[in-house]
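Single chain ahead, by itself, as structure tokens, in the form predicted alone.
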Amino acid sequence: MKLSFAHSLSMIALAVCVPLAWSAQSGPGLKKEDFGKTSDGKQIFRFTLKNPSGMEVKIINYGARITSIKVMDRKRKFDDVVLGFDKLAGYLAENPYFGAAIGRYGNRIAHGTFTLDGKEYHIPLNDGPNALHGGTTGFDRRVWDAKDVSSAGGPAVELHYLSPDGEMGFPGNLNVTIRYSLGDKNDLRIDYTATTDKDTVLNLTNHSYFNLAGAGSETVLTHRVMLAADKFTPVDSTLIPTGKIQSVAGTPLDFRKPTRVGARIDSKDEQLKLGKGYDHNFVLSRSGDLMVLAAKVEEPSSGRVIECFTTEPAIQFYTGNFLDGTLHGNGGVYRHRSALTLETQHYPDSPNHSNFPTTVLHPGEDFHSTTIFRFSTE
């Protein structure tokens, strides 16, 4: 976690600004359009970022969500490779965080409770006995301010949210900014910054579900995954870390070499039984360096590839084990194990484990984190 002084609470009122005009719908740039209204009448906008090669990313200011990423396969055919909806109603209804910005605390906090500066804080429980992804109404359910920040480097949109002191039980007025930018080399870059006026805990990530064969394709079990992680944090029956940091060697969680998702997912391993598949925090062997490859996913039929780079120390690799075919979105029905996530993050339940990297943010400090998803074809 890189900390240095930066912007203050005066950023509360970032307005939703009109983006640069798009001279032609098929050309590169940024386009803004209405995407409906929430039940309390707040206007939601959809921003489309497009680069010269035709890659297209859609983002809405409800939950700062990525709703669509369209990239080419080896035959130059474009498909949407993330799960999502083309109507706001899909996001307002119950869904498993499709494309969402996650906070204040991504992943789980045991019993929704942690102690900071001698005071105990309680987050609403929404995952059995635990708090997940910020509690019952996390950043995924908030309306963010947004503005176009495109430059010569490419189209970009910046979203801002002020989380008030006490929201979901967390201390401090927290200013959060997320910038999505799309480069000419098919790099989707996500920059997170935050400041607080009171000691707090923070773990931000994005919860996009990927299927490189195309959203709605039946499975990701044939995808090949490499995770540059020598260790993982084993979990208990409620998916809370036990506090141990364990080697992946000799376990079905060893993805140091490219491995099919389905090769070992149903093996008789206690950790896979607890997660009903992969739903684990992988500790990156080298963290903090955007030049170091953290993860790679390859889909053989389309030839599509994602490479992930991040300043975060870990990745939550999840294989859509709780998708059950009841949701229908871009591309079709979302079935069991029909998508995977690469949630770059600090460790789950870090506030309750002194041996985990700290997630505490202090007043006068600036939180900054970057994740890059680079798309290509074999």
Second form
Amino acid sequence: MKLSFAHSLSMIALAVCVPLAWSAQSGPGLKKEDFGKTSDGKQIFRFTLKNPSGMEVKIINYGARITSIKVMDRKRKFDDVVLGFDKLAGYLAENPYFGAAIGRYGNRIAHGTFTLDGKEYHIPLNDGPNALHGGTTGFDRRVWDAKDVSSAGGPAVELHYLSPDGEMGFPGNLNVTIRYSLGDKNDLRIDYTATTDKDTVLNLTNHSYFNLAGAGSETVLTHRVMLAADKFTPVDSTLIPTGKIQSVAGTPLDFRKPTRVGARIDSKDEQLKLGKGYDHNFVLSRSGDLMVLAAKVEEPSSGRVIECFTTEPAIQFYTGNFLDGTLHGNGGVYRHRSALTLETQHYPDSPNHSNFPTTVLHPGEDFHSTTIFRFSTE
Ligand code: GLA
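Cool, the form predicted alone is there; where's the form predicted together with ligand GLA?
Below is the whole assembly, all chains and molecules, this chain first.
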């Protein structure tokens, strides 16, 4: 069929008008929608937080996961900059913690074993000889209660989960709340709070996979990364810290000046070989200070930038070395090293290293930690 000139014009007009009309309808604020049910019939919701400049963050109460973050590039084009799925099925199926809340213990516990107050605890192993990200069923696979807590400061959603005493082998009933708030300055703030009724260990983080050129883009090797870390914790062949706290100086783990991810990732460095790339805990030089820049990532083609601020003492910088192109999501195929994570955290395996900052939480204490991801363009 041949289209008339007038018809073509009206098609173009429609293509231009539809997104405009849509964005006019969905102004800043919070929207809640059904996102399907888990296999045992629990209702999952998806919350969309939007700020006045159009930045949009989507969160689901399955695993308290961030499923999408849409931000502008330097030409004011919006793209989703995190790996995720637009259907619940993607999250229910096997996937490497896309956007998830991680707990009770982020990263690895050697042999899934630790001793607390003289008693030995065992977490089910799910990463070779170790327990990773809270054991076989971590917070990333729990259904959280969720409520809209938006305020004059902007849209916000609060998720709550009660992890019962003994779940995944951890002691104490642990009440955990995670609040995601989107500010006017394109800052996504994550506040974690927790209380326990028995001594326990805790290491909470978020496992968003960023690609600032847009999810589904080939690699993150051209992203420039700055990590405000003079030291890191070297690992053994199972990615458990050896216990040393080593200077980054003179190693390919020195990101104190912005450096391309790909510049040194395949160099003959033992730590990079063990991690199959970057998969290391960087010790922040100004630990615990939310006002100090902890990490910065810039993507030259889009001009997009993330600045990360945190009260946590460290960041796991991981370059998607285990992504292998088998998963397909929002942005296309998720290839090897096509995303990076900035998991703000305590050091891995801290319960087994008395020289690492403690991760023990006692009854009567209020745990609180905050991480901010601020998006901009250069
Ligand atoms: C963390 C770990 C990695 C990997 C990913 C998930 O970043 O440090 O080794 O397990 O989670 O695939």
